[in-house]
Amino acid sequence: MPHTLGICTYAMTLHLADGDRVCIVGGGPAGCFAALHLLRLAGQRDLKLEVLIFEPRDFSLRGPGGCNRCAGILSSRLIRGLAGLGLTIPDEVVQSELKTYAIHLDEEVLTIHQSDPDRQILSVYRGGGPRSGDKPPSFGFDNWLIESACLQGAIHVPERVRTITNEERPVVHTRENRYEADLMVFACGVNSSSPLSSDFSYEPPETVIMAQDEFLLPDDVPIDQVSAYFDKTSDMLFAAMIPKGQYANVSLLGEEIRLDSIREFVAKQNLPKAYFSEERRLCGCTPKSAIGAAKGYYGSRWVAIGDAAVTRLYKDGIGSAFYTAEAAMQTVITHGISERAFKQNYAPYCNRIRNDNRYGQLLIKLWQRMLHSPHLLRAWLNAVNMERPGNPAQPVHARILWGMLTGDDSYRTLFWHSCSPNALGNLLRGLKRSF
């Protein structure tokens, strides 16, 4: 397909010009966010671009064919970001508004409520819902996003990208066509093999395996409550049961996780067989979760975003996709599309996410240490109970755990909250009560 390239070059910096083509490879949240940010920023400068989103999947389908294999929790910071783009998530996309976390620790259940009603946490389906569900397909979040991007001027190309070569400029190859790009945005995540040729010198992030499945939501589980499980006797780091309308998504994270881990988890937690029996599993998968940063994630005329570049550790990956896409597209419009422009203006933002994840790793290690210490765990539980309404202690520990579970605060913020005089004082008083 012929195309006239209109890159402007000055002072060793490349900039997009009217009529230039931007190829976004991947039509999940990261790719759609990139299109939405780019079209908004370009419109502010009266810059006309051809924005193509390459995505072969139909996100309206039920089961694996339309799903991006994600628990589908949206943080309040993502919802605020969407509002800044003039987007409000439709009611039919929202499955549940989550207001409570029930924390299962051994045989004790601790309930933590949302402290700020203005900071919404929502659950959504990424596709049309579970494969074996008995209700009509849901209107999924990813389907809404790609439609929103197309309404703003993007063009959805429903072709599978076979390879991307780095010639004088990036070239996207599908079975049917060859697309030369003035800018290529790589938004393929980590759950498929990279189509980038070796010329890009790209190395994907390190990943771990999760296990997920869908079941009917038990009648006695509130539709606005996530059940979170911590098991100090296994390699499971974390498990959650997330309400989604009449269904519940069960997600497991930890070492040596496999799809069969769902069955073992259900048996160990003694969940009711009327809802969680083997024959009632509706749609299982074992997606990858990025736990590190990619190497070589940008260059002249191309940039990776979302999970393909760097993401928040374990939580709020969709939010990270939004804000890495925003940082990358602001760089494109304001500073250009040269490797130098991305290094100076986009890489620092990605480095901040990577550095914040170090605080997350430290918090997780401290949490694991506490789980394996009966005295520390009892002290922490006492501290949380002291922070409940009617008591003078400020609810710092509950806020920290809420932020850890939802991804609604940076790990750095949560770490320093955990070191505050209130947090340490409450923990010390809780420790005295444990003896």
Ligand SMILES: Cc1cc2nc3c(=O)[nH]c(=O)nc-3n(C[C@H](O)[C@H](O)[C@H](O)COP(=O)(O)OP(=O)(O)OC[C@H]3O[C@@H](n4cnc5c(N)ncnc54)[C@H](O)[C@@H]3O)c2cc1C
The other form holds:
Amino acid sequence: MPHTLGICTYAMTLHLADGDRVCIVGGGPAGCFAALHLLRLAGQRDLKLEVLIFEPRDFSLRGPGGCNRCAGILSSRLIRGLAGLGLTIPDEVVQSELKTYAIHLDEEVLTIHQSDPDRQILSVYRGGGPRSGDKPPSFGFDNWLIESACLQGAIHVPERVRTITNEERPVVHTRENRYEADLMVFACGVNSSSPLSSDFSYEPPETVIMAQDEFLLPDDVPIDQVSAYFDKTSDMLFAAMIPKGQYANVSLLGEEIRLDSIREFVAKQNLPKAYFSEERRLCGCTPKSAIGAAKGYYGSRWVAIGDAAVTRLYKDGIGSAFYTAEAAMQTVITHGISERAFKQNYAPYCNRIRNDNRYGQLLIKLWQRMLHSPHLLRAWLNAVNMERPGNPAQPVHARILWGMLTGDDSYRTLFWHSCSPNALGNLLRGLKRSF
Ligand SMILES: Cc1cc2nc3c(=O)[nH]c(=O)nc-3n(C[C@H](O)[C@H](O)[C@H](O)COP(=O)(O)OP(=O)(O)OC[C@H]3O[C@@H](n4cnc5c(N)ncnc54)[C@H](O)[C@@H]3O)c2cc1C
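The structure above corresponds to the form predicted alone; please provide the structure of the form predicted in complex with the named molecule.
Below is the entire complex, every chain and molecule, led by the chain shown above.
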């Protein structure tokens, strides 16, 4: 009876055994983190696995070909997570340590500083650096990660996966070969079409387009300062200029973003044209960013992680890749690789990220409402100024903004901070001052 058979299969406990093969499809951060977590956890149990990472991209190349296109800010929670795995990011990978955000709001520029020196934030290149840079290619973060995973015992298969079929086990097909997997980890992100065959019933997350460019860092922009721009008169939600060594990444988020949007943004913000001239422009791309959660992102003997499953809204995608990979691999080792194991132990973690993003959406709406209300905006600016050192007001608004920009705190924490008596009291005092 098919129904009874279905229940039996579902209830069956499946575990990895010595000599089993794990195919990780995609060797960006999520795939490499999965390999690192899995090999560590398996090693603690003396379980010998063959871990293959399928990744066709050569991360040592300059330009979009060698790069998993992103602004490359690493959050403090990611850096802490890496330390927990015994990994320290080498100096040659780090492009800048970021300590200040300059917030550009209409005519005002508000500077907020890192208040906790233990929460380090870094910028890196994902690949070899901008296409037309005049320096030798950089040692990118993704390159370092895949090397670290291989040092721990993973095997890099430098091939694109064409299809993954769901037979008795998942089967990974490249142009030349076919690999039967005891477990398949899907870590392809959202910037290429999914090789999963339709019998996986996987639906990728919703995405938006962003624009990015690289320029030579203007001489008068400090190397540790991110400039963030909010423009209430356009569809642009947010723009940021992030120092990376002698270069600067400009990333733009909003509706109907095209590569040209960066040129329009530079003109609109009245940024010095000499800094952003065609000669100083070194790269450029329009990648997709995940803003929702995937559906059907796990099953018997397979699980999706990183962007391909769920990520934090507009923030700390690499951190999410780390922690979804950790939650999935802990499930694999502790509870097994059945659909039920993932449903009971991995899905709740992904649901927490999805629910936290709802608070993020709410905070972004509140922020936009404030940008469009001159009185509220003035009250908020007054409140932040009253919170500066030497003033009696408890610093709360600057911390909330810092958390929003860096991804250092959950959106839920920030939302409740913004409803706290301190936050509301400071805003009220700011409002009084504005009249
Ligand atoms: C403009 C922009 C700026 C961003 N800025 C930041 C930031 O500053 N900080 C931050 O933390 N996050 C940032 N993000 C988000 C971040 O880029 C992602 O969350 C992160 O890269 C997700 O990692 P991943 O491994 O899941 O996916 P990816 O990084 O996309 O990696 C997927 C990998 O899978 C490989 N792959 C794809 N298809 C196949 C296939 N068929 N066979 C084999 N391999 C395949 C790809 O080559 C790639 O290496 C930004 C995103 C965008 C779009």
